[in-house]
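In the form predicted alone, a lone chain appears below as structure tokens.
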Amino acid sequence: MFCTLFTANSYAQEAIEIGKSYTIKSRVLNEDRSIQIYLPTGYTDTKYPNQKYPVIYLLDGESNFNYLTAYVDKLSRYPYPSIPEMIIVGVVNTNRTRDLTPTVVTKDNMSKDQAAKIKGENGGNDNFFKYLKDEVFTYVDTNYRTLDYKILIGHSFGGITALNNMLNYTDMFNAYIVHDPSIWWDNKVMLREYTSRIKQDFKHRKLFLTQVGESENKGHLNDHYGAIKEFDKLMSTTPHPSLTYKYVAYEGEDHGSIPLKGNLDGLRFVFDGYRINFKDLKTNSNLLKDTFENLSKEMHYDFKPTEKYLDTVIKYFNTNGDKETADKVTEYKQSLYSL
């Protein structure tokens, strides 16, 4: 009887990367904060040095970092994107209340409930907001190859302070993919602030709203869920020709869960049109362009194949002896990236 015995050793081991962590030295906030920064795969890629890539700003990343990266991976995995490789950057909390709330509150005129949600201090957005424009976008534009396309996420109270971004901090980001946001916070006051300036110009944002089902309307919760259902009933009546608005109620997910099943259809809100069949290229040499061109209108910003996607197409033609097609994708590739 023979007995191998197999040990740590035995094997090779290659650490598996989602990203790294970084610090800055904020004179903004007077304090230490990290940053966690995922790179698309594409990145890395020694073939592409001038890829540049859009930017995803994620609000409470110690809890969303991890699984967000694996939804962009996949959902931007050639050959059949549905959105482009993009770069993360998840914005980590040290003074989640203080950094994530509009205005300052005292406990003296909130509900019991809502109060005793309230701790130390609060009201930070304008400085935190600060802190992201001239620090953390300074640093990651610096050391990154960036568009200047920007995407905030938030949820909860970082939901509310995306909306207070979207209307006071309208340039900073061109879309928004908030869930469940806390528009109870200080009587409402998002709601006062966007009913009184409804009509204002949005700069072709983008924003996607989820919120928790009808089940989930009870107890300490129905001043939250009613809050977010009087916003959406007041952006869903109210034209908007500088804001293409979606909003989604997910029954059987909770105040926990809803940005899981949320930021999968917010990134493909945001990214409509992106997604082609290439195949279809054969029969219509244009679809590239096409659909290049009509994304780049509906978004106001100027997307354009990667490189290294166009080269997956004309690898596929090429392989499979279809010249003609594959010296099409070539030439329009040409005229994108040309020296």
Second form
Number of protein chains: 2
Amino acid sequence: MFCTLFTANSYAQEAIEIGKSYTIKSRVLNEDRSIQIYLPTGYTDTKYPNQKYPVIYLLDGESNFNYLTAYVDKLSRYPYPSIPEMIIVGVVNTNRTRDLTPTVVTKDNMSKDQAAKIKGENGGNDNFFKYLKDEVFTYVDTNYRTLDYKILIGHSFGGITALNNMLNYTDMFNAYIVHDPSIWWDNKVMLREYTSRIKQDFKHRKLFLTQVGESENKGHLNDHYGAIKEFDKLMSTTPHPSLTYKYVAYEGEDHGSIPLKGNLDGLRFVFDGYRINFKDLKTNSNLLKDTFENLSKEMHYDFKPTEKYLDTVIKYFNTNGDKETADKVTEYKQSLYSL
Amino acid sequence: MFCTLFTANSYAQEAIEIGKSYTIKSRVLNEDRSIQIYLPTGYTDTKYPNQKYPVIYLLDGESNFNYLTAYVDKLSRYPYPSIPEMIIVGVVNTNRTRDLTPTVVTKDNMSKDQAAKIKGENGGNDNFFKYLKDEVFTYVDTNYRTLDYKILIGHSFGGITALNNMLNYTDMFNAYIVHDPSIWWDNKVMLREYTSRIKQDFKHRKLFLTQVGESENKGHLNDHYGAIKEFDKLMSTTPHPSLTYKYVAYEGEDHGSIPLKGNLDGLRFVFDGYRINFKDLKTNSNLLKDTFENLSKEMHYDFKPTEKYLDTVIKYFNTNGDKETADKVTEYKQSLYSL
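To complete the pair, please output the form predicted in complex with another copy of the chain; the form predicted alone was given just before.
Below, the chain from earlier opens the complete complex, with every other chain and molecule after it.
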């Protein structure tokens, strides 16, 4: 909430605010760039001033930031979080086609439908990744309490950008949520690159890929639809041992709406195994420890429950007269947080 | 956006704001009550100062307002809206169990699990509906440009409240989106009432009902789950000619997460038939007229495309050199808007 006003009718009015937008001069791109920042509810809790959070980097921020902040808020709520509380960084476009395409092409070597989607410069992914890494990551990690676990979300041109990133800049992000990506780009350049390098070390990344359902495969979208199917076929038939992959097709969604359901499922896919029924601690006091050890092993990143979550659980058992379980969780908490 | 700050680091900072919250003294409930208001993007477009909008009344506003505003924004975007731009009014709880239950019960006549969900007063739906109608509707219709088409969205206790409203206050809303409602309440009082009055005149309302998938039917939720199944069975086997009904079960969603996908599908269900491919006007110049005539007939409410949408379409055809189609759409627009 930003400020409170009282009017003549004596009612209180407050702005409903979900984040802040910052505009900063980019040296790499030589232009002003805006990013949107969402901080999770617990971020400002003064009782936990050292809590750090994973970060979601969201391409096409202007189209996706608002609902994504609500998803993270809802799915991460105590006492039954399916995902951790996270910081969201929405990257707002200036020249979308320039930044969110992997290779430079001319309109001559693509179909009329494809050419219609291109306006001006293109193929600037490398430079855009440099901007993300050198400027956005630096800004976010300097100004906020971040964990070094990063998720990249991209849709359409943002989707092909994410796939390019995973193949060629594998160290930048830990997981990718990719919606209806423009794999048709440059005669399916990404499909070709993945085909020839599918056995490279993907460093235990996770990839959630979505596509619209069969019924949306209209004539003018044939290239688009078919190329994603080919990509999924490659993934489904060729071993890629250090990459966890899931593909979902959504009947009833179109190219524009698919990130809405897709991001909900994608976030839960990335954190598959995170959710527990804490009440089961009564009969299985190792539940939290086992869950987070398994999760960390699966995700190749050391995740642990937040202090605030553990305090919530301890309080529950104390309030319900189960001091034994409360003490065991307290002991577990101390093993994690009292250094 | 609320205000812009420039810091020493010389970057611009803006709040990302999605609505406003108003706190007003309720005479009916004799307490301060907050409502959240979202206005669609076009609302402040000075070129269309007379445009009016349907209104969504959203129960449990504090849990659902943020993502719902983003859904309406995304699904109503030109040039391919699936739903109209709408105003959203989130109703924020003070005493949820008091306001959002249909009948007064004591803990004696329910199971232990059920009794655990009840805290203090209950059964205050009638009074709550009086608050909605006399105070909230009046406030909203006085202060905003509203159409007299209202949708009620409710979840859990909010869901049983919506079903009660449709049966006993049928004139208040035109459509209902109901998620995982607490039909178990008071020995399934709503199921009993619907069973005995299923043939009443529902005045062409629409009802979209959701439930979690079979796999979420855990032991402690048996009553809850089973009662909704019974309600659906009633609706599926007994004629209800003046009510359009759809039921969807969501595998993979739980009681808390179900409104996320459910509201997306629910809004599109209410406005089924709204979306068109305006480019088809080239070969079928009656497409808009036919679509909105059919829609209005189906929905028993006179919907028409907004002036702004029509201007968008006219501009497209003019820009693409198809003056003939542009003129036909202009003619249609004049038939609707030049009085």
